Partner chain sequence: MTLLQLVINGAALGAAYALVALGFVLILNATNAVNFAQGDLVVAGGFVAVALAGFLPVPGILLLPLVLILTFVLGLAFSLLAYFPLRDRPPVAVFISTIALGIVFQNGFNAGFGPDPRATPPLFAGGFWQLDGLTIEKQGAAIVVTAAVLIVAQHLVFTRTQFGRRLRATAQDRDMARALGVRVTWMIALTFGWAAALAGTAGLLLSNKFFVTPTDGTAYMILAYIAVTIGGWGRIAGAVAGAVLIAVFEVVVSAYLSYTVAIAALYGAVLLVLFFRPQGLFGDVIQRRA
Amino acid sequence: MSSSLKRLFSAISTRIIAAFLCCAAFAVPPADAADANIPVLVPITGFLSLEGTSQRNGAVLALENPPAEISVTYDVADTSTAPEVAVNALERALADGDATAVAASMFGPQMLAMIPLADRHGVPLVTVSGTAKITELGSPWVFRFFPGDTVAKVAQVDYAVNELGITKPAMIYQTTAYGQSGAAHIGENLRRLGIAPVLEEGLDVKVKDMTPVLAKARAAGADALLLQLHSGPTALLVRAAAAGNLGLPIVAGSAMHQPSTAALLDPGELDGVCAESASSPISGGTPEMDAWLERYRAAFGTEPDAFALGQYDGTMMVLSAIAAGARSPAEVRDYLAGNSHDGLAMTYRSDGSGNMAHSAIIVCYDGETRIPRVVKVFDNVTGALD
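Chain shown above in sequence, structure on its own - the form predicted alone:
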């Protein structure tokens, strides 16, 4: 890949004219060639920059490698973390009326603000947002290619309780919609297993000093920490716990599985830390996964995570829909709603509400490396794949 193309990948709000590349590769397109315009609207700056960059990379890698009969154009726009920024970006992307589908923000509040606009224009939003509510509003245009809280929190709590044997957890969550959604489902699953948290503490994303909340957990008699924090706060809390010799198991949300989060910590600080996720590409897998891993590294010079892979799988399913004959946004929506897709991370199928991912994994770090090991798979949690 040329250095100029790499610069295009890393630019924010940069026009990436993929059609030009496709035309160069296929000077004489096949007779049944299809055009697709799939804008990428994701948070690349702000407190979700690590996660959002991964999401962007996954979408871009798919859009740069469409089926041969498809010519793709796309823009990449930074939605940061403000809902109004995301809405404005979506309005601009849909203004021409030629968008086939949208790779939409992973940030729950932004998705909640974007959904009415997608409903009005009739364009599918393909996302990896974990916020449960985005698929509970009855919109037929939202498709989530990442296990939502109804799946991921089952894995997180079941592993903590049934594998680690915790009985007195402290639940620490972000006060964002993402954090509150996850906290609600963690609490629900704990109650299902007859356990009540000894501490429930919400943290603003601006909180940098984690010492006070860890002191509260210790004083409450917690025997483990269950986290639902974004990447930066997760790293800060794990570091503070290690520095303070807290000595409690930590089972975190999916932010912890990210290589970019682990890179903020020394391997020793990660000893015994576990996390739920949809997948862990760097932990190894199938030959297809390994090949994708190498393509990702070559394109972006970084390690991929489950957000990148989930957005890649979702975008590839959109392209598969077009390859199968879907030409309008409504036809793409119908394909996504009615078909299954064998992605690299898992098999995807809508449960009728746009939840496409129904499996989750637990990864744990051994204190020696930043590459986690998959310790348990929770497959088809919702039963939607039966």
The other form holds:
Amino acid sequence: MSSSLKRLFSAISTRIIAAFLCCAAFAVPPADAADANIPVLVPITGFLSLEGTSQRNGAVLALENPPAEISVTYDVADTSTAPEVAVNALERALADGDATAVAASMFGPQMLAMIPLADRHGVPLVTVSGTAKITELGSPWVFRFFPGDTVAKVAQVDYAVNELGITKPAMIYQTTAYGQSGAAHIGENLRRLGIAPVLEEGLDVKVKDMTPVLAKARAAGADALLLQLHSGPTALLVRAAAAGNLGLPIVAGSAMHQPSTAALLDPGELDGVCAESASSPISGGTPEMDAWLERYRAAFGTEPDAFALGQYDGTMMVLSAIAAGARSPAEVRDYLAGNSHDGLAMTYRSDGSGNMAHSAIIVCYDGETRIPRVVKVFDNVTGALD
Amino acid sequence: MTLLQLVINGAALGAAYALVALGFVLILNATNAVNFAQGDLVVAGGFVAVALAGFLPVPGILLLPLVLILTFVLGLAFSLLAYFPLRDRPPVAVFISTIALGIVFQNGFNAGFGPDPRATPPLFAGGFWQLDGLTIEKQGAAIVVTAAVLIVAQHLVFTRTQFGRRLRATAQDRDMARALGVRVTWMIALTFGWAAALAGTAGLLLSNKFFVTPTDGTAYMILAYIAVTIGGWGRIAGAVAGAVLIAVFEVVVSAYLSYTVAIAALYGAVLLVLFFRPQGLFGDVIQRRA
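Alongside the form predicted alone that was just displayed, please also present the structure of the form predicted together with its partner chain.
Whole complex next, starting from this chain.
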């Protein structure tokens, strides 16, 4: 055979083999390839847009960085703050039947409306909603990656009483469901420790002037303030307390740990203020957390909070489930319900009802910077990790 | 805490509310329409100030003229979008269009500035004075003074200038004003502009002390509505008085009883005013256009 004929045969053979391999590649998917579709349905507008944006960012950061063997698609839909908007968004997301799991709204009323739909379709909802009731309805499809009040308020009250030695607290809370739920658990934990608040005051979210309630706290002889307020009102109260030289320790709810709340205040105004939270990513602490912090800043140009990290951890656990072989929504649910996950914020494990987070931290500001220091960690408060 | 201290605290809030209510009643008088986006224009003023402060790190008092001008222009644009195309339709069409545009504003603020609460620079300086046991916040005092200057200036413009007379003529009887050669359309557009400028100023004043978020507008709108209802729908002075009254009422009742009682009492008072004096505490009669 002449050399030119050999080259011709060789070229033809190469093309045939290449064409075969190419067809084979399209015709037969790799046995272990995993495709996941995880819609993100969270409130990006409305009064929860601050927290909802954090939640969205956390989910997106996880979905953009899945384990190598997983291919993920996702769409982000704004649920605003109306339950019917969230339900419609979930209906649309589940219409194709290819959703593996859903990053679902942190807004409790929306979650309560979404749960029956998730039950009907059989798709896991992964959330950072704090509303206690969402895991008390008996749905096997709800997974909460944020400590509820049953965990967070234990940390807040125990720190105030056992570390700061307060005996006459004033409890100031929002008259929203969030505020009232937190206030109930603060009250419960105070009673557990044999303490009664000298003042309990509920504030509408529209209240701007905080001086009257501070005057009442002073007049009642309070030795500390325990807060359960949203972000803006927390900043208003802390600022008013500093301006009025109140001089009482403040142990706030998780809104205080949010960088956007601290950004509203001078570092000096924050001196001595503490807060409970699931985590404080900007405080750093581990190389993994620092690396995540940098990735978050690079992706979104803003500072993360515990909601972002909680949703990131939850979404990563879903992706871990898929990487471990879970393919259907039911298999993902079984994985979430039966395994633990070492997230960046904490170790997560279901307590049997879908409550995955059982740890909380206390952070305090030193008056020099807006970056708080983690002063105490309350691990495994509910005993679910044993 | 003395009653006087509480009144001082409430005065700053009331002064800023007064600017919102003033714009509210101006548009009502000029157009017979209720601008349900007046609160969102307060937020617009706050965010305009936030944006300006981003590249002009100066005290708030130096940002004030710019905020006035920019929100005035915004008010003109608002009238073109929400009022003029619908002015010959039933009044409810304008109500709905202002609500719709307000929601567009809210989402626009959210998209442009994000959901975080933001603060504007203080007008002059932070801190406070101590005077015979009373604490007077410098920013609070600056708010009262600025609002008072604007309200007095508006009064003088309305009562002592030809321009003001034309505006009032337009507000009282549009057809008659037109017959007398007043450019009614232009006057209405200016009224929207001026009302927006007042709301924008309130936004600048409030945003340092109380921060600004995209969804704050609804609360301001409701307060302005209450202030105007209590003060009297046709009365500019009534709107100012109503605003100061509800702010001081809220602060004082909150201090002696509770916030919950204060809010309930405030709305209860509005009901009583509507039952027994529907023209408002300071109003004569409700104006009706022919």
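No experiment lies behind these values; they were computed from the predicted model shown. Residue numbers count along the first chain shown, from 1. In this text, rigid core is short for the largest set of C-alphas that superpose within 1.5 Å between two forms.
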Relative to the superposed rigid core, does Pro259 relocate between the two forms - that is, does its Cα move 2 Å or more?
no
Could you check, with the core superposed, whether the Cα atom of Gln228 shifts 2 Å or more between the two forms?
no
Is it true that Leu237 shifts between the two forms by 2 Å or more at the Cα, once the core is aligned?
no
Core superposed first, then measure: what is the displacement of the CA of Val85 between the two forms, in Å?
3.3
